[in-house]
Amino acid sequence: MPKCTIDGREVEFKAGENLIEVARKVGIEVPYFCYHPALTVVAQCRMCAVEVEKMPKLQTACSTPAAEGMVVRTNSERAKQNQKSIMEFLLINHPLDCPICDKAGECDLQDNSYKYGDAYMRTSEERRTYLDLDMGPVIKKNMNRCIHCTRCIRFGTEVAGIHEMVAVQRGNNTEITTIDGRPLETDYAGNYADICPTGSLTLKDFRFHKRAWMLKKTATVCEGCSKGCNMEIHQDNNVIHRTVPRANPEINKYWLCDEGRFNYHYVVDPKRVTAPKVGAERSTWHAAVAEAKARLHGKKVVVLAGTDLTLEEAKLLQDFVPKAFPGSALLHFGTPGIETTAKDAPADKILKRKSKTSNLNGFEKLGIKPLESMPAADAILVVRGGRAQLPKVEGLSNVIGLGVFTESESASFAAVLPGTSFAEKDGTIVNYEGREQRLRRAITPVGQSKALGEVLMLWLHSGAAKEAAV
């Protein structure tokens, strides 16, 4: 492989790699704002300019491919002076509102100002000001903080496939906005906030909720569809405040759709059933399990399992059903019309899939058959993780819910045994490509909710076990 030298270190690289990526291989940081590995290179912020031997002028590292024998200095006096000048230029109009900015603590402008800027500012002119712009249900824009990196414009055109962000006016008056001030139309609007290097584009859902440095981060997988996008759950004090994409070049690259990003809301929904119920009344676990067993004992039972459950939970059910309900059927449900992986397909050209649960492929691998039409039954046990769409079970008085349900969803159930959501458990899911990935528990179960394994153990070993489970 070809080699070059960066700050005295010899580095191997692949043809076409730029100096930012090559430097990163040996732990050398080259600061930048406009560059993003998944977007086209525009080299307009100039923050990444470095000194290259035998070249008279500084070269932008993002747009300069490494070459055999190239000698690069990222920390020379010329490079350092350029960094100070660029930071001074970018901060001329930037407001001093870090204490109230949601980006504080994870802001590229803050970090680079501290590392590469100068404490002395020469400007005395008034800063330009703009009114905040509402850009639809997902994004709020604060143009005062914008540094014209144009990442948002490029993301819309190149990734989201909608040319909805533009730059108007010129020079100091340049403003980044939507065409005619219209609301954002893309289903991937949350990514605008992710890629913005300052607090110019912020998530309404997260705005003023929590400081970034207070959040505990858990790497997990999105349960929004069969794609299995990688993401992080950010929580504090057992409350989820946001989810953000986690880079995985083979699955979701750097992105996350809005449906998956905001799916977590049901976990802390005040209408979620988080305590055992018998009929419409709250109950104890002992009484609720006893009622559920009594309702199903001696009847023809169908067990319906949501494909939002993990492989481990599905296997537990496969072992449990023959013991508790000999001769009963175990069928899976999830997305109406997408009963098998053969029917699953892309829902758009970016990430979304038609199967709106994460583990349809996993259930098929375990040999669990789909629910295509409701079989004749005297009683039904419905088990789900919260994402699978409930089948119609009206007309039956003996329906037991085990898992995550809202008050309205479980209104007709004889009993509800509250279970855990994707954010409250560890487990394995298999995406549409057959990739096994791990869910990681980010918070403890809400209220009195219990893991499926605990509930099944209570069921099998409670007082009436000999009558209803053997």
The other form holds:
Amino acid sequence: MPKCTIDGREVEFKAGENLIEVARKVGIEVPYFCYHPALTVVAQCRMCAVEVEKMPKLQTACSTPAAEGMVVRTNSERAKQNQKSIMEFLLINHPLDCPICDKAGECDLQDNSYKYGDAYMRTSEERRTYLDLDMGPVIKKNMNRCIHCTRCIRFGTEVAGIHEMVAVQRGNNTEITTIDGRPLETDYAGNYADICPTGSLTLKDFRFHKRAWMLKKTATVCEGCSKGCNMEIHQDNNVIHRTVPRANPEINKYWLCDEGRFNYHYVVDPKRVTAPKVGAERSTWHAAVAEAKARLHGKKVVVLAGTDLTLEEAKLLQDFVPKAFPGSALLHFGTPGIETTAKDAPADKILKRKSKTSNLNGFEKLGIKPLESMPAADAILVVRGGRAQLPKVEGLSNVIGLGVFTESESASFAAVLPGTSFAEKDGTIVNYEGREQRLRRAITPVGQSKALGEVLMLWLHSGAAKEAAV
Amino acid sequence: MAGQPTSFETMYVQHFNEEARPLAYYLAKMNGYEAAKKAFGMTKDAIIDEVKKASLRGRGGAGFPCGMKWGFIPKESPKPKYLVCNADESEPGTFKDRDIMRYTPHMLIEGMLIGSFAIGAKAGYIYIRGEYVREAKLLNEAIDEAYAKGYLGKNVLGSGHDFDLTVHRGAGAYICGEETGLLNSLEGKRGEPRVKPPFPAQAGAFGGPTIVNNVETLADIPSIITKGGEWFAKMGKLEKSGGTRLFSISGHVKKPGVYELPSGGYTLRQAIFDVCGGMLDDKKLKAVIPGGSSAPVLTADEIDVVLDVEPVMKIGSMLGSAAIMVIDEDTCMVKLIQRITKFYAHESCGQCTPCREGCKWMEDIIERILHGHGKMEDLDLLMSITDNINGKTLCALGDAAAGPVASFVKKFRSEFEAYIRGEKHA
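Okay, that was the form predicted on its own. Show me the form predicted together with its partner chain next.
Then the entire complex follows, led off by the chain already shown.
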């Protein structure tokens, strides 16, 4: 492999790699704002300019591919002076409202300012201000904070496939906005907030919820569809405040769709059933389990399992069902019309897939059959993670829900045994291409919800109806 | 032109009148389209060699050798090649290309025809600034004439070379005179310069290999082909700089206008006092901007410089587009630089940080000084800002804005100080 020298260290590189990436390999940070590894290089912010031997001018590291024998200095006096000056230029019009800005704590502008900027400002001129613009339900725009990196414009055209963000006006008056000030249309809008290096584009959903540094982060996987995009759950005090994409070059790169990003809301939805129920009434675990057992006892039972459950949960059910209800069918449900992986396909050109549950492939691998049409049964046990779309079970009197349901979904159920959602458990899911990935428990189960294994243990070890009365 | 010297051969000025415009005149009096016929009999390499021999330096501002630029075009390309004429003439003080398009448009068209043949382009564009309404119309008329007589279109003059030429009007942005900004604008995008490399010769208009040349550069080509590169090179008085150049001289001189002078044949002093008849109202000369408003200013002591690319560069300024602006003793240099800086702040495309933020910052500071709110440390601050812009921007506009400010503050510091001390008011 060819080699170049960065800050005195020899580094191997692949042809075409730029100096930012090559320097990163040996732990040398070249600061930047406009560069993004998944977007075209525009070399606009000029923050990454470094000294390259034999070149009279500083070269922007983002747009300079490493070359054999190239000698680069990222921390020469000239490079450092440039970093200082770019920080100054960017801040002369920035409001510096970090104390009330949601980006603070995870802001490229703030971090680079801390590291490369000067403690003193030399400007006394009035700062540039812009009028506010409503960009729709997902993104809050604050143009005064913008540093014109144009990442959002490039994300729109190059990733989301929609030219909705544009630059208007010119020079110092340049405004980054949507065409004609229309609301954003893409269903990947949340990414605008992620890639914005300042607090110019923030999530309305997260706005004023929590300081970034208070959040505890759990690396997990999105359960929104069979794609298996990698994400992080950010919570504090057992409250999920947001989920953000976690880079995985082989699956979702740096992105997450809005459906997946905001999917977590049902976990903390006040309408979620988080206490055992018998009929419409809140109950104790013992009473609810007893009721469930009584309802299913001696009946012709069908067990329906959502493909939003993990492999481990599915395996538990595979072991449990034949013992508890000999001769009963265990069938899976998830997305109407997409009962098998053969019917699963991309739902758009970016990330989304048609199967709206995360583990259809896993269920197939375990040999569990899909629910095609409801078999004749006089009792049903529905087990669900929270996302699989419930099959029609109304009109049946002996339906027991085990897992995550809302009040209205479970209104006709004889009993509900509240279970855990994807954010409250560890487990494995298999995405559409057979990739096994781990869900990680980010928060403890909400309310009295219990993990499936716990509920089944309770089921197996609780005695007869007598005990339930306790 | 009244003051135009006649002691040397010229290519343009004798034809700068309304009668010269029609194709009939060009054919009868200017040996019209004979150069193209000759070029079609030459190999492409031979044409490029002839242009290299001519030492023709780009007339747009950078002074890059034209033959070398043409040589950068790959022989084979999967994408179509393009020849683009930069007729944006946006550098303040420059008005020479306008005369070529107005009076001798066929020189440009023939030059483009030859150039397109040499680089293998089948399509050409003349990107003309939007304000040149009349010139755009005249160019289109001349192009129609050329099409009618078979000098443009399919199989030009039986050579087998196809060449279509289109006039594209800009919308009034200085930055569209920067060649990659021009190409973006031509493609219907925002007029913003591109990251280089790739240079236009590798990937220019619509991604194809592209040559962008100034109007005058291209209009020089027919003469080079007809009379030979050596003849052209000898018209220039310095090595590596051939031909005559059209100078746009304006400001406080008796006879401002477009003059054709040999490259390196005149000093700035001669141009002002001999060619242009001296200072208006015989006032004292204070300063000269020698190459369009982006060129650092020269003081009255610096005018013995020879007018060509290298000599002017050597004394810290640039010949640029050969637009000389002469400034007399009554001119306030602070007001002048305020106006120039306001222009660049207004014309900055806004892409890159130092130019977008820095130009406006400089404008604000100068404005403040002018209105009596300046501080002495503002002058050092201005110098520091110019340092932080110069050579650190995406395109040359940042340098164009920073150079003048640095030179004005350095050479006319006392005038700024007078405002800061409150001795002068705007």
